[in-house]
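As a starting point, one isolated chain is supplied in structure tokens, in the form predicted alone.
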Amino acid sequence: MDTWTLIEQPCRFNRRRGTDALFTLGNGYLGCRGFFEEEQEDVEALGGIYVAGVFGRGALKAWKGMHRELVNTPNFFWVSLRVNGEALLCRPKRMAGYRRVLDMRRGVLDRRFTWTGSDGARVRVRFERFLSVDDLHLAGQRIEIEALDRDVEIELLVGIDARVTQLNRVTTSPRPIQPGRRHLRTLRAGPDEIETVVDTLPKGVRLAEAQRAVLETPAGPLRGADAATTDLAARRFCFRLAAAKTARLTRLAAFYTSRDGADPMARARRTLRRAGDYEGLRAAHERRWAETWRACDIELEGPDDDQRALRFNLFQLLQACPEHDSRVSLGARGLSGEMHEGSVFWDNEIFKLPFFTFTRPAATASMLRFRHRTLPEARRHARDLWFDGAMYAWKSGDDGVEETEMGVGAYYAIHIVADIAYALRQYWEATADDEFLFRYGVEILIETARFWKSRSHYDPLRRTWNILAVRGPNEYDVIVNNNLFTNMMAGENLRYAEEAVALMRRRSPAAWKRLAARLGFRETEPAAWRALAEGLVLCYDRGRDLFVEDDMYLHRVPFDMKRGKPDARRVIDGTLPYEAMALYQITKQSDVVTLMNLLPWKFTPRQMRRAYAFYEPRTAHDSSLSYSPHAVMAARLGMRAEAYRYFRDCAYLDLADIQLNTISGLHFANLGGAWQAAVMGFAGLWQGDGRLHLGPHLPAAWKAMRFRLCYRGGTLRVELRGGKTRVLLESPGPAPLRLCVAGRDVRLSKAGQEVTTPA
């Protein structure tokens, strides 16, 4: 079986809405769900195409500012197909030989089937489409129609449909609810062009889209007639198709928005003029994918389904990444659905960015620049809540405003501030990119350190520094004090800020003087940060050598997991209300385990083992963020069978719809988690002491694993086979690369140099 393809065969007709997200295509500029082009009924007619940065007014009451949601934009793959006057639609009794294939190597979606009309006429139909990763403003579609038994009359309309609404009325609901909101107003439409505007915001984005369609019939080419209506740009092709003959339509679509500059329609026209033909555009697209896969693929010698699942996770991450535009970042569901409204959360820095940092560091730099762009809003947010520095939004749109719904607890979920600082540090350690650090990173680190200084409280009775009233990664901890994850990550944030200031002083003194003056930097600040980092409470049970999630966790009531979670639903959706969680020792998703994965040098192997044994049975895994950290920790502890079980939970979460809501979009943090389970877990990757650490922990089901890493300007080729690790330096960086491979310290400086550790 081909491990590069995801195949649906036969059609799961009653579940087709739920599987559309799995067949999503994207290029970072936009994402397109795998909907059926020819559908004209109910929610099926709405498509599902989302453009990064295009938002409309949402329905929820935001804690601050205006709630917004990612807009379902015009469907430029819209098709209406009639055979002998009858609409051709995918229906169980009419189809045979159905097959939908997502080709992940080439970035192409293919769907084909044989359809029988009520008069007995049969046609074989094939739809193919792609979103170009070579030119982000172009997409291609090909439709082939073959008459099988007799001559047939064909009416084919192809267009750009702006009649779309949202797929979800309430985006926090896991199921589409009709009718959704309509965000678009059409400004003008013709046979090949349409221009719309997001009409639910005062300064809504304008969208311009154009098409070029060519139909080749056995009798020659047809141009098609104007079939445009108020909200539809379309051409109609009517022809007779003889038995055993095939007609082929190819269409290119170009799309721009006012975010791209003035006169987006003129840009779309120019792009179409220079686009060439369908085959040429697809060939360039496929070449770009080949380059991407060479850097990012993970090759397994193991079960085919593991290889396919891992590639699916990487493919979806890669094609949703907005590397080209630092004004946006990668939302919780990417551009594959409407749940969470396209907003950016903490999981971006902790679960998604590590993959890009070690494979496509420029993408990480772009998404960290997004955090720098939204720094002014983070400053305002902190100031409004009586704090200093910068407090990043828990749920951020493209302007950084806190869009969390009222009453959900964004005031307490402040560990995101330290998570951003962690990702900055990880990027700098992996790239040695001083220019980025000094231009963007140091400012963020200073302002986030200032936030922690003002958010911490000195208790004169206990003589300790505390961070009170917080919610850590365990979102079932309603409000707690001294969450271990929050306090320890805040301490690291403070240390990073002190170290970054000293580094910039030393390496770029002129730039430092300008930055210090602009920020009103005080010379006493680094010492205060250091004292706070050293004085923060870290909850720890000395008798059991156990790090504790927060200062009350051990005092709560044990939770009956079998009774509280009898099926795949979340506890709070099935057995108990959210408010009850504060009573119990229950962890929604990994908290301490995630922390130990992020900062492994701060814990002994014994402490990690104790923590895993304590928290694993208390964790409900009611979040997609939970499986990957358990896979990583279990692998590092040598618990390979358990690590493999958690890897499969992670890798198949969307493919198997484990959490019953893939219908509303893919879980992008979990996609990044699959890479972490493989590379940080089974290959043992982590950074510390100026070195990159690697060590083999392969599961029994895998004979070998191979992948590449970008590290400090160099490219490493890593192969794990059994207990052996081989690292080859394919291209060197500007300085020798320091590695610790299976406990052995090495330096690699010349192309072709390698190290192999014995089993």
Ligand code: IFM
Contents of the next structure:
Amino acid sequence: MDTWTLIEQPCRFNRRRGTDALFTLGNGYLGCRGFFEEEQEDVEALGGIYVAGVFGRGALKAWKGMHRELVNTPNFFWVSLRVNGEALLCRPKRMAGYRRVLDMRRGVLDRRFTWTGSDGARVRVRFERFLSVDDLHLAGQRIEIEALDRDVEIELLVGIDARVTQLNRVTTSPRPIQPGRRHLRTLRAGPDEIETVVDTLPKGVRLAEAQRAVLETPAGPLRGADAATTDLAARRFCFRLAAAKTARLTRLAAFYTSRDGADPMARARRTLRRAGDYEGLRAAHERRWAETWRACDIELEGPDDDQRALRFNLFQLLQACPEHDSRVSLGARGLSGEMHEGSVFWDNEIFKLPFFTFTRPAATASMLRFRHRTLPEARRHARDLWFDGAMYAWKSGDDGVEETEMGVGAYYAIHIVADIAYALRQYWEATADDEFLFRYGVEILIETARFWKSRSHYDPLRRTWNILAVRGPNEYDVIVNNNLFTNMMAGENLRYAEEAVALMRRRSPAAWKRLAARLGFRETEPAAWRALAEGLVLCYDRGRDLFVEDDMYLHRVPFDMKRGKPDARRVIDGTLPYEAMALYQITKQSDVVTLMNLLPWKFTPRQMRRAYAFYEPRTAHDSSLSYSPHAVMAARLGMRAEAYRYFRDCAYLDLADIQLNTISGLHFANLGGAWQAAVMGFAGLWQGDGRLHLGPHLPAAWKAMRFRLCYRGGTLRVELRGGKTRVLLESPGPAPLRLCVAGRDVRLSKAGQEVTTPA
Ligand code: IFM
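Next block: the form predicted in complex with this ligand, after the form predicted alone:
Time for the whole complex; same chain goes first.
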């Protein structure tokens, strides 16, 4: 069975658009949902192409005016097809042999079907498309039309369609597609070029798109005639196709925006002129994918469905990653849909970055640079709210401004500040990249530590430091005091800041002097950070050896999960209103469990087991961020069957539409969670005490698992088979790598060196 392809067959006409997100293609610069190319009626023609960093003004009131939303940009895959004068529309009675195939190995989408007109004439149609990962500004499309049993008259329009609007009026909740706001104004349209501007933001972005389309018919090539209209660049090809003959259209499209530099249209033209032919472009694209998969794939000896699902998660994560541009990061739905408006949340650092850190560290570096670039806005945000240092927005577009709607809790959801510090530390430990740490990281760590210092309050009665009025990962607890996750992560943030300052002072004294002067660093700060880190309240029930989510959790009323969550809908959508959650012991998405996965060295196995047993039945999994941490912890605790069940909930979350909102985009944090479930759960990966830890916890359904890891400049090849773990050093780093494999200390320094445990 082919585990590299996602196949839809037959067409589910009634929920056609619901699966478009699954068939998304992307290259980090562009993302393109799997919509049908040929124009349909009404909302079917809306496309769904997004460019990282291209935002327009949305409809919700955020902290600094209206929020931003990722713009649905002109559709350069648009075609209109008529056969014997009749529009080729996708209708159940007209189509046979439908098949849509996402080839994840090659990054190519293919769709084919046979269509019968009202006059009985049949044509076989095949569409192929890709967004080049070799040249991020190019896309390729091929359309083949075969007349099956008689001659037909074909009219084919090939264009770039700027009539598109947002797919939805409201993007915060999933809905069937319904046309929404229009952000684009067309400046100029010709047969092969269109220039538009997103003019719903003061400094509107200009978009320039150009196409080169050639039609080969049995009678020879056709160039087509100008068919441009106000908001559509298009060429029209009219021809007669004899029975049993095939015509083939090949189009290359180039896309630039004013974010890429001056005169984007000149750039688009130049790129098209220099682009070779379709085959050459696709071959280069496929070579890039082969290299990427070599580094990032996880191979299983187990059920084919699991292998395919795992690859699907990795594929989508990889192809949305904006590694080329540190002015943007990876949104909650990537470039696959409009829910959450293209914004970046805490889950980027905690769920997605670990995958990149250990497979493509440059991608993590770029996304952390995004946090560094948005530091001025985070400082301003902190100042506006009477705090020191930097308070990162809960929800960021491209400029770091808080995009959360007013009044829905961004003021409380401050753990994101420490999550960014955690990801930074994880990156530094995994890469030993001092240069990055000193150039960008230390500044973030100092400013975030200062934030925690000003956001914590001393309680003279208990002689402790509290962090009051917060919202942890469990968003059903809207405002709590001393959320364990927040306090412990803040404590780590403070420690990382202290350690990073000491390191930089030692290793790069001149740069440190400059930074310290620029930030107005005071010598008393590190000691104050340490005292705070040591004094922060950590909610803990000594009698039960149980770490507690927050000050009040144990005092709340037990929640009847059967009654409250009888089906897949979230509790707050099905049975009780949001306001009721404060009364109950209910966890929306894993909170303490996630924390224990992040900082495993801080807890004993017994404490982890107790926490898992306590919180798991109280967790509604009403967020996509919940399954993977449960899979990781269950695996590490040796509960393999349970871990596997959670792994499947996670890996199939979008494929099976478990959260009922995949139509509005894929759940990117969960995609990263699938990698975590496999690598941090079943392969037991974690980082601490200067070593990389691995240990086998394979589920019974998997015989073996293989993957590569980047670690401190070296590449490791890991294979788990049954109870054995084999680690091979494929290419060494600058220093010997220290590992702890299934409890055994190992040092690997030469290429080809390997260790197997138990031996
Ligand atoms: O970051 C998450 C949040 O924890 C739950 N709601 C969705 C956000 C974006 O994924």
